[in-house]
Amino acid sequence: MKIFTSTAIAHPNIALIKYWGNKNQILRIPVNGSISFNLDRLFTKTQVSFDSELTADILFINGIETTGSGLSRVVSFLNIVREIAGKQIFAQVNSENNFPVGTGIASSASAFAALSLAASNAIGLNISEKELTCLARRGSGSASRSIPDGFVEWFPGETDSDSFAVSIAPSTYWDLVDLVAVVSHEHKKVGSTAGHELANTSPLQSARVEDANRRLDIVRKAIINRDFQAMAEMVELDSNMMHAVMMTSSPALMYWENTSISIMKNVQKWRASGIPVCYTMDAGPNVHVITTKEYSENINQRLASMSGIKQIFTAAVGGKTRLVEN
C-alpha cells in the first residue's frame, strides 16, 4: 500500500474589485480582472492523501463525511490534478474550516486554494506559484486570488494558462482590517457558481464589465498610495454594481437583508464623519467592513451595538497558501 499525504493552510479573501461572470465556465475565465486582499484568521486546512487501496475519492468537512455536489466538485478538480499528474490513484480529502462555509466569505477561495496546494504536493507535482493560481481557478475563481501573499490582482486573461493572479503587495504593506459583519449563518440558495451563469442575464453587466478596468485601476494606485479614501469610493461603487447585477438577473438574486442595508448606511455616515472606513459584500448577505487598524475596535464596537449583527470575525491582511505539517 502507497500513501501520499500533504496538507495545506488557505486564507479565504475579500475582493476590493469583484468577480462576476465567466467568459469560459468550464476554465473559470472571468469577463474582467479582480483585485483582493487574504484574511489572516480566517483559513482552511486541508490535508489530501493518495492512497493505492481506495477505489475511490472520499471528501470529508469539518469531521463529517460529505457527498452529493460537494464531493463531485472535489472529484472533478482531483481529476484535473491526476490528469496533469498522469497518476490515476484515489484520495481522502480531510478539510476543515473556522468561520461559516457557503455564507459568502469566500470558503471555496480558501478551499480550493488548500486543496490545489495539498493535492498537487501529495501526488508529486513541482509547480510555480502562477501555475498553482491557474490550477486552483479551475477549482473556484476566486481561489487563484487566495494562493499569492497579501493584496493580489487576477488577471483575467484568454486561455488556461494567462488568466493567473499575482501578489501586488504583501500583506505586510497596509494594516488593513475586515471586520465580517455575519447577518446570517445560513447556507445561500444560490452558490457563486449558479451566480456566475447568470450574470448575462442582466443587461446591467455589460455596463459594470466595460467599466472594470477604470476601476481596477484606481483600486491598485490606492494600494500602492495607501489612499484610503480613494479605494473606499471604488470598493463601494463595484459591490453596488455587482449586486445591481445580481439582483436585475433573470431568476434575479436578492442577498440584501435589512441589517445588511443598515451596516451599509451607517459605514457611509462614518466614513462622511473623517473615519477611513468603507464596505463590501460578496455573494452573500455579510457585510465586509474595512477600515485601519488604528480604528479597527473603533468600529468593532459601532457593529457590535447594532442590532441583527449576529458575529463579528475580525481579520487582518493575510499570507500565502502554504503547506504544513501533516
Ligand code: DP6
Given for the second form:
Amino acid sequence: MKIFTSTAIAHPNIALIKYWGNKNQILRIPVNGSISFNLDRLFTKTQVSFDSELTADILFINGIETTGSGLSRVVSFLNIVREIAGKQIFAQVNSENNFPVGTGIASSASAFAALSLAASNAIGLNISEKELTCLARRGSGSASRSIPDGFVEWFPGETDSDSFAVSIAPSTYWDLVDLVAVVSHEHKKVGSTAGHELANTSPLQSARVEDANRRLDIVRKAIINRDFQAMAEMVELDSNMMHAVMMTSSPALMYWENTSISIMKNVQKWRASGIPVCYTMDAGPNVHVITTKEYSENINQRLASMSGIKQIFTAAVGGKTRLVEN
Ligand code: DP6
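Having gone through the form predicted on its own, I am curious about the other one (the form predicted together with the ligand); can you provide its structure?
Full complex below, order starting with the chain above.
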C-alpha cells in the first residue's frame, strides 16, 4: 500500500476588476483580465492523499462525504493532475472552510487553489507558481488569483499556458480591509460557472469587455500608488458593469437584495463625507465593503447598526497558497 499525502491552505480573494465570461469555457480562458486581493483569516485547508488501495476518488467537505456535482468537479480536476503526472492513482480529499460557501465569498477560489497545490505536491509534480496558477484556473478561474501573494492580476491570455496570474504587490503593501456584509446565507441559485456561460447573452457584455483594459490600468496604478479614491471609483464601476451584464442576460441574473442596495448607497455617502470606502459584489447578495485598516472599526460599526445584515466577516490582505503540516 502506497499513500502520498500533502496539505495546503489557500485564501479566497475579492476581485476589484471582475472575471465574467470565458473565451474558452473548458480551459477557463477569460474574456478579460482581472485584479483581486487575497482575504486573510478566511481560508480553505485541503488534504489530498493519493492511495494505491483506492478504487475511486472520495471527497469530504467539512467532514461530510460529498457526492454529485461537487465530487464530479473535483474528479475532473484530479484527472488533469493525473494526466500531467502520468500516474493513475485515486485520492481521498478532505477539505475544510472556515466561512460559509455559496454566498458570494468565492469558496471555489480557495478550494481549487488549495487542491491544486496539495494534489500536485502529493503526486510528485514540482511546478512553478505560474504553472500552478494555470492549473488552479482549470478548477475555477478565480482560483488562479488565490495562488500568488497579496494583490494579484490574472492575465487573460489565449492558451492554457499563457492565461496565468501574478502578484502585483505583496500582502504587506497596502493595509486594505474587506468587511464582508452577509445579507443572506442561502446557497445561490445560479453559480458562477453557469453565469459565465450566460455573459454573452447580454448586449452589454461587449461594452464591458471593450473597456476592461482601461479599468485594469487604473486599478493596477491605484494599487501601486495606494490611491484609494482612484481605486474606489473604478471598483464600483466594474462591479456595477458586471451586475448590469448579469441583470441583462437571458435568463436574467439578479443577485441584489434590498439590503445590498442600502449598503451600496450608504458606502457612497460615507465616501462622499471623506472616508476611504468602496463596495463590490460578486455572484451573490453579499456586499464586500473595502476600506483601510484605520477606518475598519468605524465602518464595521456603521454596518453593524444597519438592519438586514446577518453577519460581518473582516479580512485584511492575505498571503499566497502554501503547504502546511499534514
Ligand atoms: C463574480 O471563478 O467562481 O466572483 O471559473 O466557473 O469557477 P468558475 O467561476 P468563478 O467566477 C468568479 C466570478 C466573480 C468575479 C471574480 O471573482 O472575478
